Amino acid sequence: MPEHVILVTREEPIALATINRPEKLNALNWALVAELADHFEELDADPAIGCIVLTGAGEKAFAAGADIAEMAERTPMEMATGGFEAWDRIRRIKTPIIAAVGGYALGGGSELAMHADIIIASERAKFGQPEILIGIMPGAGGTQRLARTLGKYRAMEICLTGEQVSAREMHAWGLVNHVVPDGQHVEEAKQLARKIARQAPLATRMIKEAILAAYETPLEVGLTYEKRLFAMLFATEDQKEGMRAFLEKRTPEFRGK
């Protein structure tokens, strides 16, 4: 894999991570996902970064699936153990991530977009899980995240037919937050990222944690979890500053403490 497959640009308080394989339609392979996880973890540990935008280089694709040449001769054991650790590392990132999707987000590319917390898509963006067309199935969360977001019936149709779905349809179904004119998806994502990054960092991370927990817990457990995080924030300096600024009618200065 060539150098600089992931390009990271810091525009504090946000960062932009770009998958840089436009000649391969930003196809994913294990090394690329591991490198992306490395960058995300570095950014996650940086208090100067409050939100991360993820996109793909070029106009044609966010990421048009996995690198089939790499996968074709893999054994079941290799596929079961090899590359999924990096996906799990991305899932554990605490900093909010916005996927800026222009062009194709297919297979692993669609699954990568769904690892983000917010999705901004261009008008021409296409989503899909075409694994069925080559005799396999989604393996990085596609069946699970689509079912939880779109419901059983739409998830079944998408995964069983391999057909592509437009950004407008995904927006109507609740997977995409905003659809913007072609070429504006990155800038729109960066504007939203800056808005998020201005908020109290500890509260931002706890909100992400609580919402993700809602996918995995019964309502009663989730409500208890939310209350605990809510109470913990009253031990922070940012809570004092935020409420004091509200009462004094000024903009708060959050410090992540």
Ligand code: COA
The other form holds:
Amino acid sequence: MPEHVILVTREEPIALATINRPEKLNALNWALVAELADHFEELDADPAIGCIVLTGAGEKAFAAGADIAEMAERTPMEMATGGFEAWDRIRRIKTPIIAAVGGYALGGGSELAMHADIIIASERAKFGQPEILIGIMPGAGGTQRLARTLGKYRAMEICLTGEQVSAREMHAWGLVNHVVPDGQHVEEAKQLARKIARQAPLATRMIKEAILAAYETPLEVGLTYEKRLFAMLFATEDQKEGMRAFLEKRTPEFRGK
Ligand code: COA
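Having seen the form predicted on its own, could you now give me the structure of the form predicted together with the ligand?
Whole complex next, starting from this chain.
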């Protein structure tokens, strides 16, 4: 494996992160996920970046899962402790992330796409949790996020059979935001990312935080949380600018303050 497998290009106000291991269908080993988390944290701390697009190099895969060659001889203790820290770091990124899926998003690849906030998929993209076919189960959130997004019955079938699901089916089931013609997933994701990155950055981050909180809290608690974040935004210059611009019939100039 080359030393750096994540390529990052900044096209401010957005950034594109590409998993660049196409000869192994972008299989995710621990070093790769840690490198991805490092880049995401760096971009998250950069006020010039308002949205991140994540994709996989090559035509075949977004990522075909955790690296089975690396995983094959791991001990239970290693799996329990070593592998998930980087995933947790990715889960805590505050900048909106769009996954641009052009091919296989299987196992950890599907789970990584589900760590994003929006999923754009090309026609030939395939999703699935094939862990069962090698005697294990999803471990980076697959059972939980599929159950919450698709419901119990579809999640059960996907995880229990390991069968691949088309982008169109995932779109109909609510996991994929948009299905686009082959090869256009990155461009479409970038276009959407630019639209998001034009908005007031503190508000976009709080929207992400509030929506993710819906997965963790009962409705009453979530509604209170939302109201607090909403009120906090009235302490920002961007709220004043946004409302003033509306009243003055001009485009707002947000500054992330
Ligand atoms: N881990 C490690 N290596 C992987 C991988 C994974 N998850 N997925 C693919 N690769 C490697 C293959 O071993 C092969 O390497 P090689 O050329 O050195 O032999 C290379 O990527 C190309 O894959 P290949 O299987 O030849 O491509 P294909 O088009 O015939 O099949 C898939 C594509 C996605 C159906 C098949 O690669 C596959 O089933 N991958 C594993 C998916 C999986 O179970 N993921 C969950 C893991 S928990």
